[in-house]
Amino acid sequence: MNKNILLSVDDLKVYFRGADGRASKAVDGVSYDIRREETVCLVGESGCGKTVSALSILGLIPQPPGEIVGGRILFDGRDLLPLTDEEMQRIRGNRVAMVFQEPLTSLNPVFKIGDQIAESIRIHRKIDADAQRQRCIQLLEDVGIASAEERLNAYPHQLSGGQRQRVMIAMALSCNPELVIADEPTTALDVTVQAQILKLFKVLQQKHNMAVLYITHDLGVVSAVADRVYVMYAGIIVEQGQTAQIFREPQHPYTRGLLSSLPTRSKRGQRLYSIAGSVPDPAHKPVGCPFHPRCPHAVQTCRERFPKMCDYGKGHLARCPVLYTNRNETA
């Protein structure tokens, strides 16, 4: 394994049985991998299977009524899955850590917020009470709230959004994480917060040397900070690549469909372009490509084959054979 490939997520497959005992395939054969202090994005519509993939690399599926029923999630260089609670609590909150999508439902309301800060360092890290008080108002310091010492007797009913943001991202570099998964940071945020939250961390990432996995739908946050994209459609990844491919040349009929429909100044005053229909229910996915009945450059192959991953380069990858054949074609 490349040295340098610090979290790779291969063929993963979670599942999530219903009453009646089907399957519903959140997640049906994604890969990934994240490099050591790379920034990686995971984009797709909302029930894509993102945040399913990202809970799963912590051992946070529910079990029932998820199952993890296939693939491997190897974190420098060892499988995580078949790890005991005891050994997941290790590499939980101390080596990978997570910041959840909203802070406030995240944030226990009845403890102050050093008391939840100082949780992590307590299990993972044998400092004593005043240590840890004084790691609690450097981390404070780290994200930009003012009057740290203060802050850490407030409770998060007290905190703004962004200031509660800010909180949970001091609780997941209270360890120094090499791996730090935002499942969609901003999104209860304003305009001018979000902005100062991608920077911050970028400006953490740099500091301390980790790497990033941003779990989002909005493509403007992708632009902003990745790397590399994984674009995700019902439960599997239909391309992949360095974030100027993805932008410039995307080669899936998704990824371009997902890029039309971004407002820009040339299209002021028309219509935006959405795409057709919706994501396909989990449970009841179409044979074939599971983007087909929403595609416009569909053939009968591609309502009877799934897709393989066809090859553009430079490790671009895409789902779409159509247009992959069509562009040889006319090269």
The other form holds:
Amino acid sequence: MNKNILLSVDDLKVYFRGADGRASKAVDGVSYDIRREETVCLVGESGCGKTVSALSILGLIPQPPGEIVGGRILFDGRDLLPLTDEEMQRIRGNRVAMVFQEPLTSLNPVFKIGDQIAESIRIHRKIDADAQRQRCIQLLEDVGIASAEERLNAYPHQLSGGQRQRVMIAMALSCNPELVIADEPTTALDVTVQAQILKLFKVLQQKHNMAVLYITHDLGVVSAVADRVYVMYAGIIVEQGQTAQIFREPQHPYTRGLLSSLPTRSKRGQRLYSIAGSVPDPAHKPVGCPFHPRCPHAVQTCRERFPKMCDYGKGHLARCPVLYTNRNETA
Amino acid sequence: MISFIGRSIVQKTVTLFFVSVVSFLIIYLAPGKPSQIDPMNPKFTPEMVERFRKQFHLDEPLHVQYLLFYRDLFTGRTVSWKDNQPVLGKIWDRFLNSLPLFIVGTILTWTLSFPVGIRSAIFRGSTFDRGSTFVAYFLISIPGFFFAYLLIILVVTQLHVPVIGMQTFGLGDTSPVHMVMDRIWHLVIPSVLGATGGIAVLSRYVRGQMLEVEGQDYVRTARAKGLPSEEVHYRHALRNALLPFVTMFGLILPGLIGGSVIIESIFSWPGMGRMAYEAILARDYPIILTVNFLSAVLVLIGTFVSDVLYMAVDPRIRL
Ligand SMILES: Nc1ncnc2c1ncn2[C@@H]1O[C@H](COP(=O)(O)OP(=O)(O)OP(=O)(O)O)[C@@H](O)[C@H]1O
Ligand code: SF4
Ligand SMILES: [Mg+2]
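Having seen the form predicted on its own, could you now give me the structure of the form predicted in complex with the partner chain?
Up next: the whole complex, starting with the chain shown before.
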């Protein structure tokens, strides 16, 4: 296997068992790779399984109701799924860290932020309290929090939304992880703060040589941060490729729909396009291509057969055999 | 902080004043009369009734009676109409009797409910959780007096342990050790009984609170940091789950003066609850009003203690 690959998710399936006993297939056979020091974006509409696939990496799926039904998650060559909770504790926060969507609810309201950052250092590094404190101050300065030393004693409610997310990032970086999973880290923030946080991510990533799995539903963010992109729809990957490939030559109707709903300068003054319909309920997914009820190109086979990945070369893949054959016929 | 204390004291004094007025009115306007002044009572001649009315100031206008009553209360001169004993002294004696029951009951309640509730929440759906849920609902639904008799039958016939009263009657001059053991044995069953309902309810409440907190994002963050599960549960989750109980802690205080009529009656325990109950039956207004006033004071002190404690444990609250 390629030594350069840090994380490889292979055919992951995560189901949630509902009260009625039906399995909700939140993640249904997802595969993606992240190379060392690379930023990979996982993009897709709300409810398509992005968070669930990320939480699976850290073993944080609540079980029950969740259940990892199949697949492998290879981190640095080792499968994480069979590991015990104690073994996972040594990886969480240490080699793989996570930044969550809601900085307000993700920080514990009754502890000082200094203590919350120091905690993971205390767990994973054998250093004394004074060194921990110095490290916390350093981290807060790195993420751009002014008067870091005083801020150690602040409680989460005393910070602004942007500052709280900076604290979350500092917490994630505290043990120099090889991989940081950022689950919509800017969604809860306003636009200017969003841009600052994105910039901070880029700077820190280069400084710390880490890989980032960046989860978002915002293609604007994708173009700003990603090296490579995976587009998810209803628990599966529908398209993957280099950022430039995805933006210039999107091959899946869903990706095209997402892109045409982006506001751009050339479309100023026009009504924004949006994909008709909504993401299917993961407990009642359509047979065949899960996108067919919303797809303008759907044909009869789409309603019957699950589509396979089609290769456009140079790592660009899309799960739409219909457009693939059309293209080859017209070419 | 200082201004908070100042404001509290003013507010609570005003509240106390209203409580005193309202409770006074309710009791005096309620139908029925103290037996001493009831013209239908064959034991008293009209002259005696007249004398009592004068002695109790019953012919004064209501507001004067009110003032006289609270003047006597604050100067410690109020006496029971039934036996002319000073009210505060009577209450104090009964309070000392109820105190051991209260202390043992409270300690049992708080030391059992929390471990049970927390463990049920952490191991949700386990045998322990299901077992404790069953026992809790069993204890909540079984009537206290019925459960008391079951316990008495069991303890007296099987263990030959004395349970009625505060001590075994006629245990004049035995060794001090024997005396103490006898008192403790008498204490056990009524305290356990008094505590069961509380344990059942409080442990369910603790469980619910803990479950809610376990589902919060910051608990997930704590796990994502790689903390061992003990630290996740007992530091991050528990600290937040306990916040509402800090408020309840202050509200234990009024329980000091309550006492359970049922349990005290079953076990012939001369405590506060029975005294208040008997005072109501005899329409012994000074006792009723004094007990009422003291419990209002304790409630207000309790809420004040709660507020202060809450401020101490929840950094988001600054008053
Ligand atoms: N704890 C859970 N219990 C039951 N179902 C769940 C749970 N967590 C997630 N799911 C299901 O998994 C599906 C995917 O959820 P997920 O949170 O991964 O979506 P997402 O892509 O992250 O969306 P968003 O952009 O809203 O965060 C959801 O439709 C939801 O029904
Ligand atoms: S496979 Fe069919 S339904 Fe699915 S995206 Fe392609 S054309 Fe649309
Ligand atoms: Mg999500």
